[in-house]
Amino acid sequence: MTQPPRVRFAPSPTGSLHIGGARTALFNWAWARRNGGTFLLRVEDTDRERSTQAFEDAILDGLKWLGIDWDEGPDLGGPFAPYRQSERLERHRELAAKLLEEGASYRCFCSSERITKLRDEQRASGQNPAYDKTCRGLERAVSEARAAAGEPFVQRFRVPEGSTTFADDVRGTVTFPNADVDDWIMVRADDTPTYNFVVVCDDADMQVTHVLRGDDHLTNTPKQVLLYRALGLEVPGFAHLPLMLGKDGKKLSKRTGDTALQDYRDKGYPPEAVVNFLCLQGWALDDHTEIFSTDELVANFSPKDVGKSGASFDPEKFLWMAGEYLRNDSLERVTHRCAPFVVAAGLMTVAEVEERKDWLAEAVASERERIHLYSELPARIAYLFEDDAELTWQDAALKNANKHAGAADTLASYLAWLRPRLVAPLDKDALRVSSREWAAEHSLKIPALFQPLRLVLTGAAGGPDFFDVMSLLGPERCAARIEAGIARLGAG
């Protein structure tokens, strides 16, 4: 590489960020940061129907929301603005007349009803779709006078003999039979361009020099590599990515997984975890080390290092990966991206939250290392927030308190011991091991005291410490809840 790459990510504003295009979009981006390049975001908005501002919007935030930044783009500007392709349809029309004027493209005025009857029987008989090449010997004259007549008419792309050559950093050298390309349609019969004559217009005056994308563009490639050469262009270099596979070694599917970048955001997903995972779908650091942070991502990646099968997803190892940022970030940050969603469950106000963060903290602390995700937290908090003489109580749990004889009557003998100890701030060391000592005292098993009062402060068989509990609950609300919970298993 003899100069810094020009790489660009070109979603179309139709759907939902693919994690396979987001995917993409940080191969380019870590491509272009590691070799002091430039980034570009270019929007290919040109299917009018479909895109909407809604879809870009989210688009953008999602790269954002995964740490990626560019360095020209809609929102930008920069020097070869603009970066809507729908904005640059006088360009795309001053090249295809150009095509058109020096005759590697000519007019088709084949009718649509045609076309898909010459498709239907070279199905029948076995053959590929091809266009039959009808139009491409009119004379200029001919052409031009049909056209002046108003007879509608498509640009087609005229394809030369022989074969097309190109260089991808992914699978090599790469040759296709030019007698497998189909004169293929530049403009349309409405005057709007196509996208393979509009991605390559706008990467050449951009500049672009390196396109990295998915393994589906391969058969795109040599169509665009001929539309290189008829304008006298550079070809620039080209990495095709292994397609991302479900379990079932298929394309990716909402059959196999979740498809789309936002979901992920929804479920909680940690954004550096997504990074990770998703350049581990065809690309890997070393031979053995699975976690590696953005900056590793950024030092050390090549298209040249990219696999050529496709990349298993495996949701279970995508979650097990989540758990592990959370865990190993720093509590502050997993409190501010767990908050959203206590909130979004009408557990906490936003006021509350702000009011009480450490409290928060404390709560997520307890639980960080049962959740994966931070979406999980809500459920597993919300007994802190029901009704003390309402608590659920888990079957599982109520089970575990009914074994040892006494519950009640344990609990309640514990209250007594333990009411004047319970002042704020609770010191749960302490606590703990008095407890013990009390259990001891009284010829009980830890089980026989630590059981019933697990139940009755969480209504779970298992979870956190339930001194923590003890903590987070406060003096008041604990000795509300055993009392509670010592009527309760009186009752039962």
Given for the second form:
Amino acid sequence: MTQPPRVRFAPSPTGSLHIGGARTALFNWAWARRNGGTFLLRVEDTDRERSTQAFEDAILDGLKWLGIDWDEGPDLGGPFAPYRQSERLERHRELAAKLLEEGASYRCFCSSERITKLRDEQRASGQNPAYDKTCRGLERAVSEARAAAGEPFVQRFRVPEGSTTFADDVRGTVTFPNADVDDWIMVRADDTPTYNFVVVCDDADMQVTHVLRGDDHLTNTPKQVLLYRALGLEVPGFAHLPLMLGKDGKKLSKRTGDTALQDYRDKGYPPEAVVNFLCLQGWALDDHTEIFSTDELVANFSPKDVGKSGASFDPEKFLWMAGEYLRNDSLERVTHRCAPFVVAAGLMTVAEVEERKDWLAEAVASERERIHLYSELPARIAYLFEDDAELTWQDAALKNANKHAGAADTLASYLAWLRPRLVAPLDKDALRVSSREWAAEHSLKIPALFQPLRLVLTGAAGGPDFFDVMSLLGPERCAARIEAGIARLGAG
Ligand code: GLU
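Having seen the form predicted alone, could you give me the form predicted in complex with glutamic acid?
Once more the chain from above appears, this time first in line as the rest of the complex follows.
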């Protein structure tokens, strides 16, 4: 490579960021970073009806959440500003006029009714719908006169004969017969330019050297390559990334997994896991590593290593990976990221989280082996926030406790022993050992003490080590729960 690549991500702000788009952005970004190149963001907001500022903001926010940064963009500016396509209209008009002047495009005066009818007929006779080139041969003077008289027209690209070949890093050499490329519309009757036209104008003006984008654009590429040539411009490199497929082998849809990046954020996926997992949809670090860091991605990514076939998206594996990241991250960061979910669940206020940060970290530590997502924490620690006298007892936990005759008496006698040992901070390890000794001295099997104790402290049959629970509850609440439990078991 002679010069560092200039690559771009060009989202349309007509919806939230799709995970396929997020993956495209990641690959572009990683490629730029690996090569000391430039990653730019261009907002393709030419669909004025459907584009909104809110979607644009959400897309940028989603990229930031993934840890992607850009060097030029609508928010940062840059040497080729503006980076919002709708603000580049003058330049698009200038290039459209040039192409018309040079004969690389032509005015088409066919009414939309005629085109619709033509297409219907073509479809009915089993042909691919295409413009029949009625206006392609109009003499320039006639075309000028009809336009001057106010007759509406679109501007079509004059596709030459022959075939169009381009190099694609993923697919190798790709060739389309030009006969299959329609004389496509560059500028609509309302004078607005179309995607295939402006994407080339902007990529060329922004000196983009490589276009990495979804496979769904592959059939647009011959149109764009022909346009580069008509404009006398160098054609950039291309890499068309395989579509992400659901486990059913079909295009990813809501049915086979969430498709909006935001859904994963809302569900409490660690962003690092999202980056890792999305990159695995089409690319791999090697033939066996599943978990890799963003640094490893950047050090190794090449579009040439992206696979051709559709990548299969496995939601269970995604969840597993989220759990791996959650477990191996620093407790401080996991706590920080769990906190908004704890607040949203109404367990703590923002101020309480701030005041009791260490306590919350301890609560996270007690559960993080058992969760995959930040959002799973609140339900797991909700028992800590319940009223001590009225803790919810799950049936399975009660059944376990009741397996042991005299559970209430056991707890009463244990509590008498425990009370002076319930101090803060609690020496959990010492208490665990001495509690077991206490059970042995009283000729009790361990479950005969621990199952009733688990019931009265947590209400659940399984869960964290209950010396962790005792420490989290603190001496008073711990004693209160055992006392209340003895009364309830006795009464039952
Ligand atoms: N705005 C287009 C899209 O979101 C960009 C496609 C391209 O990268 O050329 O699909």
